[in-house]
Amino acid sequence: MPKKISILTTSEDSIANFCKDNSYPTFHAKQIKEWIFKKYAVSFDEMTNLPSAFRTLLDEHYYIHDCSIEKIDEDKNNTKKLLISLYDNKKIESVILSKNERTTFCLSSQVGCRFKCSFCATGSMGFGRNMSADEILAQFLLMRSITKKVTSIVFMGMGEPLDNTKHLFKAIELINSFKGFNLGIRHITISTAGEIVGIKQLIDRGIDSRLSVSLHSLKDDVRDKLMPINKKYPLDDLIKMLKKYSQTGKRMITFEWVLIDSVNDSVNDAYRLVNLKKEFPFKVNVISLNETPFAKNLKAPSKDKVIRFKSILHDNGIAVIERYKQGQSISAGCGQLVVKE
């Protein structure tokens, strides 16, 4: 018996060749892809316009995905956190965010994370492995089985997306493609801790998704402590790359800024962002630290400090949004995802 392969990432031409080699019409390849990407089928038995014997043959050679939901937690605001088991029994968490008419899928790209940001629980897991493109796509299918609506996706779950560009870019291609899930590229956001090599690949490939950068400080000594990646890619290098990214296609960058009491919430911290505005346009998402046992000796600022920080940015022409703390009660908020087992 041949080893099964993922049909999610197998090209339509390859499936057509499989059909031909087994004496079935090649147009079945298009039907199979439509069942998966347009009708969200998760088994070959659902593909009722295919001959029964052919469905059995497909099941012997392919799988749609081999991931499963082990647990779903839900809060009062309809935020859902999924514990998903991968083919090798490694676990990841993903989140469905619902607010008003919008539903966002927050997808993971790695098992754990190697970057160990001081305020993020995921880093405490260490790095397990990269997720494959079909595992990333499986998250989408599993979420779609829970809610029939999706308006956007963000690669802001577990892991650093731009540390796994080979599989990330393949997944984005199939999510965005007309023959895939057909979600507009501007409805896809990649969040990065500042992986410069990955940002350059976005520029070189012309991938026009949205880019969100976890910045959190414009002082190297502070950012070194909050985000060890800064020791590899200091702020000067990161800002130069982001300026190039912004100028290529006139893209608007979003800075994520987790406000931490007496660390990065001062008047001077806000004005450093104001000065950076001279280099290229950006907007800022601020959110008070979600306190966890992993964020030792760090605490959220007072509401007055949050208001002061936002006001300085707003008064100086920077678009600033305070992110609502969705999912905090079920540990599904920013920096809270972790598989404790």
The other form holds:
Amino acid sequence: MPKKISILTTSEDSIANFCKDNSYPTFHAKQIKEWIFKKYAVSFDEMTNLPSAFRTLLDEHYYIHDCSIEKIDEDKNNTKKLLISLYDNKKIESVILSKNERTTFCLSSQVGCRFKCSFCATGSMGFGRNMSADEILAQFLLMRSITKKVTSIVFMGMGEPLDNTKHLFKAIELINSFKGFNLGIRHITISTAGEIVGIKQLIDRGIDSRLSVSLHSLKDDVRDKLMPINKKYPLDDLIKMLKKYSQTGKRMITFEWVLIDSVNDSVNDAYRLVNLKKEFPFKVNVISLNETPFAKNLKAPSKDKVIRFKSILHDNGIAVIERYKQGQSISAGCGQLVVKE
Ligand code: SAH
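Let's see the other form, the form predicted in complex with S-adenosyl-L-homocysteine, since the form predicted alone is already up.
Now the complete complex, all chains and molecules, led by this one.
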């Protein structure tokens, strides 16, 4: 028997050919795509308007998802953390965040991460591998199958999305497209540690999702220690690329700033950000560090320091939001995702 292939990333035309080759009407191709992308079917059995023998045939040739939810942790605020096992038994985590009317999916794009930011638990896993486009889509589909709605997605789970652009862009195209999951591009956020080559690709390909950049410091010596990627792409180069990105008329960049006590929470740190306003407009999301056992020396600052940092930005005309803390009790907060083999 041939190796099964992903139906999520197979075009409607190829599925129509498959129907024809097996003497079934080609309109089934459209029905199959609708079952998956509009009704979030996770198995061929659910496709009740297809002949049963055809469903069996489909199941022999294709898979909808080649991964499974192994565990769901839930906190009292309805945050759900999913442990997903991939075809090769590698594991990733994904988080569903609900607040008021909004439901955000926090998606992973890689197994582990190669960038080893000192404050992030995922880095301690090392790098496993890239997730394929169909795995990223299957992750979305599995999340969608247990949650009635989704208002936005953020690639802030495991991995560096811009280190896996080939699969990321393909997945985003199918999450966004009218015939796909049809989620508006402005509801899709890519978060990067500062992968300059990937940012350039966003410019060159005209991808209009939102861009968050995990900045965390505007001093190279501090950023080198927090985020080793800074040694490869120092701040000057990153800022130059972001300026270019801004000038192409893209949506306003958001900087992520994880406040770490006595590392990047000073008055001067805040003013360095204010100074950057001369280059291009941006917003800032601050979040006080989610402490992890992987970086015992790094602590969250006091509330007063967080307020001081935010006030300086705000008083100098920068839109600043403090990221709502959610999921800490089940280790589903930013930087807490980790799976140990
Ligand atoms: N590699 C991407 C996406 C994954 S991290 C990136 O670096 O942006 C997603 C967000 O969580 C980033 O803004 C990151 O800086 C933040 N984060 C990581 N560890 C954290 C921690 N311990 N506490 C709070 N936020 C953290």
